[in-house]
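Listed next as structure tokens is one chain, alone, in the form predicted on its own.
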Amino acid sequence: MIVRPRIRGFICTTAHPTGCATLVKRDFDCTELQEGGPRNVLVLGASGGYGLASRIIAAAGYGAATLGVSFEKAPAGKRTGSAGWYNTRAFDAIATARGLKSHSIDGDAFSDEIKSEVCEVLADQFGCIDLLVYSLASPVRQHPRTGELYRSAIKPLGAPVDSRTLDIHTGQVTETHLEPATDEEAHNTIVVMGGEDWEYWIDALAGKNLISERFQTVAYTYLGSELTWPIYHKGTLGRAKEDLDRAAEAIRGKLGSGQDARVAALMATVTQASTAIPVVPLYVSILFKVLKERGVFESTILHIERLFRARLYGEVGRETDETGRLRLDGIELRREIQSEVARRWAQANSQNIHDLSDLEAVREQFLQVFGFAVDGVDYDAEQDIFDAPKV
């Protein structure tokens, strides 16, 4: 069948198999092999965004054997699979063709069943892991101990917030009013997006003696700037990220000498989730243009390559902030960058948004999350939606 993007609100309900596979291969091809990295890597949330980029850098950049876990929608009838479903199959095919060990598990990483399955695969096929990347992004979590289903809420805390946002599809800049979260909503967001599950994973792996002497683990976070703080860093999401910091400290207390656990604060990027968060689309659209004008913009794959090269395995070392985080967001938060973003933010409206921001690039990157708007892909060609094509 011919696959077209079908956009409903903030999501795209279709994914293009060839487009997804092409982007995975391009990231493989642009990654140069380096020395001194991990041998066995487990990536949780490995099907897209920073998680997929981490798996590619580990494999293509360091020759590591990788095991990826993600929870994706398979194709059915005339419905395509999710983008992550195609990304994962493309990754496995490309890695195998290049002589790299690769195994993927589809399922709920929050569950004890998937933890047990991962431990069995590691014991049988991989051995101890050197690196665990925790990059889960889910709005819901069924607690493995109680069976209770928790849903996160992206809201401010304490008081309502009036701000501005952007519909990337229409280009409309509008005012937005956000009511504060209840105590229950804040608690539920911590349960879903905090650090408890990360700790459960470490306990499961350590309990089966599956972490190496040089083991390290990293969980990804985003802090942002003052423009996004009311809804992000100082909202329910920020409260959950504080719990991620707590978990990192707790995990470090359980690990031995030569092992480590850190939260890495990364730069803003375009994902399906980020475009749905109020305020963020306007901020990211302006930020990207400012970064590109100053020649310091980084793609997702290059950003993660820098994390591995300059922080996890390399030349700069493990410099941390006062909370113990690895900071990769320094370029975004430079004073001159944020000053210019704030200036344009105050001026932006639906008429001048194309002049002040890189809206077209953000639209393109949003479509590319689902395999569309990829140069060199024939979108009029028939697709086998039940398999990832060879590229």
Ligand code: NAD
Contents of the next structure:
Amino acid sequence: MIVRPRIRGFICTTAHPTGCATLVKRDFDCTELQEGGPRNVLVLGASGGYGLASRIIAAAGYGAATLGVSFEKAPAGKRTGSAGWYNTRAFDAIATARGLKSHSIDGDAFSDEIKSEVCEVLADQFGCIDLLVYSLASPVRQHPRTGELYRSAIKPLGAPVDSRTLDIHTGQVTETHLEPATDEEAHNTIVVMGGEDWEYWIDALAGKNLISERFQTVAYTYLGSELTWPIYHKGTLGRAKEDLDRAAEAIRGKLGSGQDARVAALMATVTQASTAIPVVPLYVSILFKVLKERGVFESTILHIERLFRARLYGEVGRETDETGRLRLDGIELRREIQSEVARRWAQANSQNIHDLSDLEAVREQFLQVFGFAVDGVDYDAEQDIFDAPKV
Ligand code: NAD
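With the form predicted on its own already on screen, would you show the form predicted in complex with ligand NAD?
Next comes the full complex, and the chain you just saw is listed first.
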């Protein structure tokens, strides 16, 4: 069938098989092989955004065997699969064709069943892992011990927030009012996006002796600046991310010397998860333009390549901030970048948004998350939605 984008708010309900596969291959091809990295890598949240980029860098950049876990929708009837479903199939095909061991599991990473399945696959096919990347972004978590279903809420804490946001499809800049989270909503967000599940993973893997002597684990956070703090860093999500810092310290306490657990603070980018956060579309649209004008813009894949090269396996070494985090967000947070973003933020409206921001690039990147707007792909060609095509 012919697959077109069908956009509903901040989500596209269709995904393009050839477009998704083409982007995975493009990132594979632009990655150079380097020495001294991990050999066996487990990526949780491996089908999109930062998790997929991490898996590609581990495989294409260091020749690692990778086991990826994600939770995606398979195609059914006339409905396409989700983008992550095609990305994962494309990844497995490309990695295997290049002689790299690759195995993917689709299921709920929060569950005990998937943890057991991963441990079995590692024990049978991989052996100990050197690196666990924790890159889940989910609005819900069924707690494995109680069965209770928790939903996260992206809200401010303490007081309501009036801010601005951008509809990337219409270019409308509007005011948005967000009521503060209740205590229960704040708590539930920590249960979903905090560090407890990361700790459960380490316990499960270490309990089966599946972590190597040089094992490292990294979970991703976003800190941002004053523009996004009311919604993010000082809101429910930021509270949950603080819990990741707690978990990192707790995990470090359980690991041996030569092993490590770190939270890495990454730059804002366009992914399925991030476009759902109010204010992020306006912020990244302005940020991207300012970064590009100064020649310091990094794509998602290059950002993760730098994390591996300069922090995890690095030439620069294990520099951390006062909380023990690996910082990759220094460029985004430079004073001159942030003051220019703040200046444009204050002026932005629906008329001048194209001049002040890189709205077109953000719109394109949003479409690319679902395999659309990819150069060289024939969008009038028939697609077999039940498989990822060879590219
Ligand atoms: P994404 O939406 O692109 O990817 C999320 C991944 O999680 C997907 O692979 C999805 O299948 C998987 N997933 C969700 N629920 C799952 C479940 N129950 N079981 C198994 N897999 C599940 O998200 P992203 O933006 O790349 O975010 C990844 C991490 O990076 C998050 O912790 C996020 O907070 C962090 N981060 C994101 C940004 C950003 O701007 N996007 C910036 C800094 C940090």
